[in-house]
Amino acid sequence: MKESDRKKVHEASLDVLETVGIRVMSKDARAALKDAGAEVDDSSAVVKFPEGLVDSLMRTVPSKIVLAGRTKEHDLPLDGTHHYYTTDGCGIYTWDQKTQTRNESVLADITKTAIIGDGLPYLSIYEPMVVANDVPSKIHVLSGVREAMRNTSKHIETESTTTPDEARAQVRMAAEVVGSAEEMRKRHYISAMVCTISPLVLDAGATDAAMVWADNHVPVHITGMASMGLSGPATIGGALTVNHAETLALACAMQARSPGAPALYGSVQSSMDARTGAYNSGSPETILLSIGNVEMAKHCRMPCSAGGTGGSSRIPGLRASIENAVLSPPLAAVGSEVMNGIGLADGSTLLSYEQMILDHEIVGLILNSHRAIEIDDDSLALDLIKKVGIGGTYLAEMHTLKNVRGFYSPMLWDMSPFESWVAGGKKDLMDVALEKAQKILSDHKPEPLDADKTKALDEIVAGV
């Protein structure tokens, strides 16, 4: 997008917020916005933003933050120069490849995928991937976060928080892990996805939770999901405008509540299927919308958490892998910093351990093909080129031995000759992926969480 196009979308969104407004179901958010100068009608819950208010509030959104790991080796600077991938969430089924059936997801699936995620080198953020249907619904979210904190040292993104009490409990959990509430404010060990409701609604529970996140400076991935032709206009520009208005509204509510609260422009928009109206996250329009969201994040100077993997294939396998391999590269090319999210199919509802490994391989290819090309004396290798000369070979050179170690090496693909592949049993890729997942579960040992901290997490969850 040209800068002039970004400006047009931004100004159209400001017009919407000033003239139409947005329904804010959270009393706390409405109160904060009213104090900041917004026009609030409590009877309808509609909030309108007078000219200049949005831009004034948005000035306090941090343009750069660090998403911290439990250990500092997993800290993730969001400064416009990095690309990171998350797991996907929050599914309700798991896939059995052998029987080709779906089963209800359970807490053990979160435990296992957290361990696998901890062991995957190109995965940077773990988001609890499924609902734990075998625990009481009131502790679904907290149980998933607890398993994540116990089984990975990477940054944790929490999803599906629907009450401020859930948010407060997670803040206490994060503070226990990093050492104190003050340390948690400085080290953003957890972040939270908060979805807007298109068109132009901020619902009560999630927005109340966002106020808690803001108070405690937990970064919020503001995730608008306006679907072209359904919950947003059937044009790229119109859908971006609705989404941008929602994103600005929640970001402004957070800043009105707590200036400087970190927020990410985290949209995951899509188109509907023109024949059925169904959710279609694997379309070319989805890619264009995601690119547009990255551009609007840049316009607002906000950290970006837009797009990524997660197509509409009903089951894991070929189609899901093709969609994910097509969806992600354009987003990496335009500079999306946090990209959602490996391992789920069927509109992010179906966990597949095989797809988790397949997606990770795709992510590895993308990240390694979007590296900066470094040109210096060593990479030019001019003296070596002169030494080898015409018709020689570089195979036996020390320069080759040193540099070949940095080549991308597939974790999953079989690079052996055809005859060797046949002799090895001609394994189906899905079978190989499951074997790889099982091997990680068997061999990888995450850095254990301190026993006292584990006990404290259990007590917080039990006390809800």
Second form
Amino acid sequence: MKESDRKKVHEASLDVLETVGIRVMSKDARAALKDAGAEVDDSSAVVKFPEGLVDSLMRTVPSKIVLAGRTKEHDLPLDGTHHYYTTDGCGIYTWDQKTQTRNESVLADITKTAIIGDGLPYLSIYEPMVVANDVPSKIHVLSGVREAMRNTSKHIETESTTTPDEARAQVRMAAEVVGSAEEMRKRHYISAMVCTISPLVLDAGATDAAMVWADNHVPVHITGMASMGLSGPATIGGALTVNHAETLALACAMQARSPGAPALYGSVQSSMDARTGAYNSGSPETILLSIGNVEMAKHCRMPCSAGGTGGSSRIPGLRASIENAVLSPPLAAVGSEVMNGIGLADGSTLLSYEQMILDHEIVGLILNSHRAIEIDDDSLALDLIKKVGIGGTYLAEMHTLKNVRGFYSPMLWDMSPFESWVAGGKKDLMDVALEKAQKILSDHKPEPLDADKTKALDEIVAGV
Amino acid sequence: MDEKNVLKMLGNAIETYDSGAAEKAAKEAVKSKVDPLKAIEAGLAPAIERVGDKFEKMEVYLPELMLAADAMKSAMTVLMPLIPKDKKVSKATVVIGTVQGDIHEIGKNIVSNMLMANGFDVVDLGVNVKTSAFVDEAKRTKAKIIGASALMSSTIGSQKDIIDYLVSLKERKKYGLMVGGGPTTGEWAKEIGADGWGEDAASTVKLANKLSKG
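For comparison with the form predicted alone, provide the form predicted in complex with its partner chain.
Time for the whole complex; same chain goes first.
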């Protein structure tokens, strides 16, 4: 997009927010926006933003933040120069490759994927990957977050929080882990995904929760999902405009409530399937929307967590991997900082341990091919080029030895020949991936959470 | 320095891929009157084998293998002249080269280096080697093994020519014949009646070890 195009989208969104407004179902958010100068109609819950209000509220959104891990080695600066990947979140089924069936997901899937995720080098953020269908629904979210906190030291992104109490409980849990509420306000150990409801609605429960996140400076991934042709116009520009308006509205509500509250531009837009209206997150339109989201995030200087992997293939495997391998590289190229999300197929509903590992390989390839090319004396190797001269080899050189260690080394395959594949039992990549997942699960030992902190988390979850 | 420490120093030099240190260790062996044959067999050889094992387990990469072989050669240059002729032991002589019409040499050189480092006498004929030259040189040097490298699908046929030539001379069984190179496969080796396929440098050393005993 040209600079002038980004401006047009931004101005169109401001026009929408000024003239049409947005329905804000949360009383708390409406009250905060009213105090800040918005025009609020409590009977319809529609909030309109007079000229200048959005831009003035947006000024306090921090442009750079650090998503913290449980340990400092996992801290993730969002400063426009890094790319990170999350697990995908909140599936409802788990895939069984052997029987080609899907079963209801359970709490153990969260525990296991958190351990695996902790052991995967290119995964930076763990988001509880499924709904634990075997625990009472009132503790779905909290029990998932507890398993995550216990089984990985990486940053945790929480999803599907629909009440302010649920948000408060998670804030207490995070405070227990980092040491205190004050520390948690500074160290963003958890972040929360909050979806808007397109077109132009901010839900009551999730937005109430967003006010709690704002109060406690828990970064919010504002995740607009306007789908082209369905909940947004069937054009890229129009769909971006609806999404931008929703994103600005929630960011503004958070700033009105608590100036300086961290927020990320976290869209996951898609196109509908033209024949059926089905959610299609693996389309070229999806890629263009995500690129647009990243550009609009940069336009308003917000940290960005738009797009990533997570196609619409109904089952894990070949199609899912093709979609994910195509979806993500353009986003890394335009500078998306946090990219969603490895391991789920079928529009983020179906967990596959195999796909988790396949996606991780895709992500490894992407991250290793989207980095700056460094030119200095050592990388130019002019002396070495002169030394080896014409027709020699660079193999037996210390410079080579030192530098090949940094070459990307795939986890799932190597360059051994056809014969080795035959000798190894002609394994399908899905089988190799599952074996790898099982090996990580049995070998990897995450840094344990202190016993007293674990106990405190249990008490918080039990107290709900 | 006592013998134990000299042997350790030799091994360390190989395993840190350090030619300078290997030469220094070999000179230390001479100075400390360590039997040069023992320096090779108990100091250097186990170390290069360990590097080979690590390579097979993918714990180290090709440059490590090459640099270890270079370090081995540096130490051998010091030690070999001190071994009486009648005591010199070589596993076998290998005649190696890239086949006629093909001038790719890096892979062949890697194998050549690795074979030398692992105690073979290697006669490297270079690139674009005539079929008859492989056989003539093998006869002259009393080699047990012939290694033919080919890097193009248009030149791998020359590997078969060597075998056919040996068969016509009724000398096929005198030599172990190893083939290798990008377009070759285990199936190809079998199809043309070779005695083995060198998938990579480390496995070619293993293959040569096997053929030298046969």
